[in-house]
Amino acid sequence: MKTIIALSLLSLSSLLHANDRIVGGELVDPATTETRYIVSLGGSCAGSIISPSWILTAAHCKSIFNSVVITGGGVDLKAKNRVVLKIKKSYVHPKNNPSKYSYDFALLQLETPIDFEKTGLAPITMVDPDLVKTGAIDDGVISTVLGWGTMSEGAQSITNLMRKVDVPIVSNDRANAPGSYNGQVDATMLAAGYDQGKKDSCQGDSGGPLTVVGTDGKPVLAGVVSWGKGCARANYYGIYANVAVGYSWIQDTMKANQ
């Protein structure tokens, strides 16, 4: 449920991700091997596996985290063989806002450890601020957001095959100027997309991944869905959850509550 915004601040969640599908991107292949740490949140939501018992999602998304069904493996939200994960409890970010969507940051820790090997899920890393300084999240570069959201703003259902799509990281500044979000993105923020729109995450893709290569080759989680004016609408980039400002808080609440 990426949400949508109303510049207009009628409602600030109206405003969020009124997309939460995939908007102009392309079928996950279902051969790959690099989507094992993606998880559906009764299909309202994504998530993206971090450690053995823990999930990152957004704190935007906590309504459903008491009910919802979690589930794991390949990219087909049908598929019979998909792994159920159960939350044994839900931290939010303690300075998320949910009026500004700042921080918003969730993490849910599972009943039990997953087995990876028996399993075949795998979690992905998250990018930390030593990456951040080697330009990892600099503006221009090229990051991918997957999930299985809407793929068109305003649509009532969400696919059940995994998207992707490729968009540049766009700077703050940019996506703060007076024609685009005029200032509502924070530090604790990231923006992607293009300007003329037509690529984007949408609804249904909250909590799920944005990522850019590692210094490795592989994946690294960079941003958490989080919202949007509209899906892929001209000079309304994609925001999303800054990992990297995340980061402390992350390592600090999986390490104290072990």
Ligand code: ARG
The other form holds:
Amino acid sequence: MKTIIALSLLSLSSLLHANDRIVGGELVDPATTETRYIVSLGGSCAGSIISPSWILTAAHCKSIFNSVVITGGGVDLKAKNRVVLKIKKSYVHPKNNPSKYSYDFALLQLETPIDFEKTGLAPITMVDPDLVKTGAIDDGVISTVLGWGTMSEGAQSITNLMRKVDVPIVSNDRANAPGSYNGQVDATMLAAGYDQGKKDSCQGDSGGPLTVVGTDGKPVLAGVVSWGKGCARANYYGIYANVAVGYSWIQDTMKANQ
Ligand code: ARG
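Which structure goes with the form predicted in complex with ligand ARG, now that we have seen the form predicted alone?
Zooming out: every chain and molecule, the one shown earlier first.
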């Protein structure tokens, strides 16, 4: 009898929780090589390796830049063999407006360039303005967001195993409709999600990647997890810093600080 009650409680809770991861996502296959560019900023934010010495993350994560331990390699935050990366200097986009989350970009320059062969880490290519012209981030394009963030709005802890969820890009016009963000989504941002909600990034995913499929079939970095009203709420899509908008500042900053 006890077992039956325990079993039915178990299946009830798995039913209730089946759809509330990253939010509404799934575990990332540990064997995949397509997540080698993702790093964790101490679990509370994430970032993407864009070159041997540079990580792109969110400006609103900046309070942790001075103290955080950055790790890369694999989906498991608790794994003992994670690669530790040290920050030499951080750069926040000069036009970043923290109260509006506009230009939510920060670059972390590493103390030592990453040896990709030795570490198994790899960089990801960014969506540039030319790729945007081909429709790469048009309304309806399916994108993928990955991270160790909370599995539901208001959850207390991040996850140790990386999760991912697919969400369609939403045009800024649609995201700015009354009843949605009503004008708060500016041209430096990109929205993604479903009208009915249910699938989204959430707290702890910030700074991490939103990718679309590039011309060669590989993921390209289109967005940086930035903000949202709650997580996965109907009509309140996830909002991402639009990488194509930050592209020239990112390139210039990397070039000017070698
Ligand atoms: N600002 C959050 C963070 O610092 C990310 C929130 C993303 N929210 C969303 N609904 N997609 O982790």
